[in-house]
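Next comes just one chain, in structure tokens: the form predicted alone.
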Amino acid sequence: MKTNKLAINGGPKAVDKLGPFPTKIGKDELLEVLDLWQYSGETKAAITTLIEQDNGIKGPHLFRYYNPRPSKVAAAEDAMRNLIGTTYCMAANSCTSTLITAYRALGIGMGDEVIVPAYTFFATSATVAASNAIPIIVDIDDTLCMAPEAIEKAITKRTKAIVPVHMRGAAAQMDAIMDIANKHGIPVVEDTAQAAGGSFKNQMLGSIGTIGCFSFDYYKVIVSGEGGFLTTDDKRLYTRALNWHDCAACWRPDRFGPERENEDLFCGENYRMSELEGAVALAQIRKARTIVSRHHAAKKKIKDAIERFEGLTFRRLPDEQGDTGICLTLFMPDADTARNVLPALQAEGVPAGGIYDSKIRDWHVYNYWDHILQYKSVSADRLPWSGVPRNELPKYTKDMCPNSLSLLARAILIDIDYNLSNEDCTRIAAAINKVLNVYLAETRVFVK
């Protein structure tokens, strides 16, 4: 018998089931991104062919959050947390996002200075603007880091954060610069996107400072096509991360619930990562000390095979242990040695760069900032520049980091692939040795 009686006072269910559905994603996505992989045509047709007949497969749920299984972003987050060594770890869709994250967690906002060196990629500095605060740039040293006098001479009233960036690598001066910010209370973000799985005198870079970010994206020590982690031993610091990183505020035990003690309640943005990003980051920092291990195995063969020329000099690595090993600086004698020796390293096979590599501007060196150099905004507010008086403002020029132009404008830089054979190595050391002989005066004295 059919009755009007309403569910909520006891009546039947009018929509009693719905579904199943199909998963959002399935199959077709699936052979798209096996397609990433480039197998033969015989693997790639037998894998269709098992996917294609298989009516069991169900997607995956590619959000982290309210995911009915394990997530993968939480997997990589616990594995990056004890790589590195701290007490908390956060995802992000990139390194840039932690690094505006971190500040934004530290308070850092319109009026504040953040001090940064003139050689790292421009995501350092940008994001310092775009958290409405002021980048300081300071010079680097031949570490190809920040160099701690430097530092100590930037630091004005307005300071709220230094930002040691471990380039190509290889560790910055990381107790001079610690030293140095305990003495003023100044805490330290280090940007870490270039040497993931290094160290310094036994600890992991990204666990010294207040706040440590890294960079997944392709061309990183450890990868995740794109993808950053923010690491800290701060609880509310890292509460704070998390709602800057997520303004739904999913990770929130209740997401619509009021402020807790910890602040974790104020506008964020969105800059969480995919479980796809996740997944994969997770079997990189699994392998991320073997990647490591090879990269410096490799760099340390092709550096004591190069024989000691006149007027060659190598990086000053403030702990050549604990370098990554993902290139080989050699500092030539002067900038017209360096411009000439780039191209004939290329043309012998060598993957050398340098600031010589073509006409285009390069974005890690600070005089191609022509966004912070010229106080550029994108909007008519003006900020992070209005939000000092313009007479206080930093006086930036294209040669105000001579020691940082002179030092780049010698280097010549050798990436190192961890798949490099003892072969390789040995025919890269070769041309190293074939080059600089015709550059170089030689004595024949192998560098150790």
Ligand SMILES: Cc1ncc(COP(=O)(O)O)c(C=O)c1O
Second form
Amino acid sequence: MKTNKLAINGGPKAVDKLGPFPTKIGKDELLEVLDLWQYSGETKAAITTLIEQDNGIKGPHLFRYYNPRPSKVAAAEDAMRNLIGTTYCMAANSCTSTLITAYRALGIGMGDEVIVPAYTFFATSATVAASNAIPIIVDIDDTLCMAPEAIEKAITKRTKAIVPVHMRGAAAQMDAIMDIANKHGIPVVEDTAQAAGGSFKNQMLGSIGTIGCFSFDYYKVIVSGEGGFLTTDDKRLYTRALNWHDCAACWRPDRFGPERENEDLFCGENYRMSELEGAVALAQIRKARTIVSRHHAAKKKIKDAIERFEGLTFRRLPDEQGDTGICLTLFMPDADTARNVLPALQAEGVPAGGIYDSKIRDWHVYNYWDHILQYKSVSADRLPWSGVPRNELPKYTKDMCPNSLSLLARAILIDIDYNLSNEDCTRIAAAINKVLNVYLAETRVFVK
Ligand SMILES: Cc1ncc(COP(=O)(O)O)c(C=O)c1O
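Coords for the form predicted together with the named molecule, given the form predicted alone:
Time for the whole complex; same chain goes first.
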């Protein structure tokens, strides 16, 4: 018998069944992902047949929150926390995002200053400006990282963070930097984009300062295509970071609840990591120690086999044991020699690159950061530059860090791949010796 009694009053439900709904992401998408591995045609056909036969396939849940299955992003955060040794770890879609998140979690904004090195990928300082603060650019030294004495000179009443960057896989002078930061009560954000798995005096990079920021983009020590992680021991900063990286508040235990006492509610953005990147990152983090030790061994083999020349020096490593080993840096006696040696090494097949050539634009060196040097702004408010009186803005010039430029112009980088065999390392070292014996012949040191 038909009844109009409402379900809410105990009547029958008018809609008691919907669907079935196939999953939004199913077999086709899985095959596209598999295609990224470029399996042979035969393997692909075999996998496709297997997948096509499985009718019970459940589509993935690629959103990290509200996941009915264990989240890969959460597992990657746990693995990273264990690797780095901090209490908290938050995944994000890039290191650029984690840097902005770090500055915002620290409350940095208009009128504040953040100290960054003259040599780093531009993202370190672009994110300061994107957070409405002013990047204060300081010299590096022969560690290729921030010079502690340059930091001390740059500190003002506006300084709200110091951002050492562990360039090319190896640590900045973290003991001296932390001493300065602690003396002045300034937080340290370690830009560890290029040095995941490295350490300084037995402390993992990214766990020494107030916050650590990591990149997993395609070019880094461990990779997930795109991706970043933020590490910290500070619960309040972690909570504020979560809020900045997910303004939709999916991270919150009580999603739409009012602010809690730890100032966790403000307007943020969306930097969440997806489960696809989370899964790749998790597998990579599990391999991190092996990858680093293989880099390290290959680098040592090459470095030990290079002959001695008075005109040749190596990058100073504040902790050689903690180096990730992704890169070997040679300093030539002058920029002209470096300019000649580099193409000669490349012609021999050595994976070598330069850092700074006054004729080649590269955003790893401050004097090509036109957007900063020329006070560029995205909006009519002229932020971040309008945040301080005009006569108190930093006087940026192309030659403001001459020590950095002269060091970088003399540097040659040799990329170390962790798959290099012993024979590969021997061949690379022999090629380096072959070239140096021509260009640095007069400075050869004969070792008995
Ligand atoms: C030192 C440094 N910081 C930050 C970044 C930005 O990383 P991502 O590409 O993950 O945003 C990079 C990337 O090259 C980097 O080298």
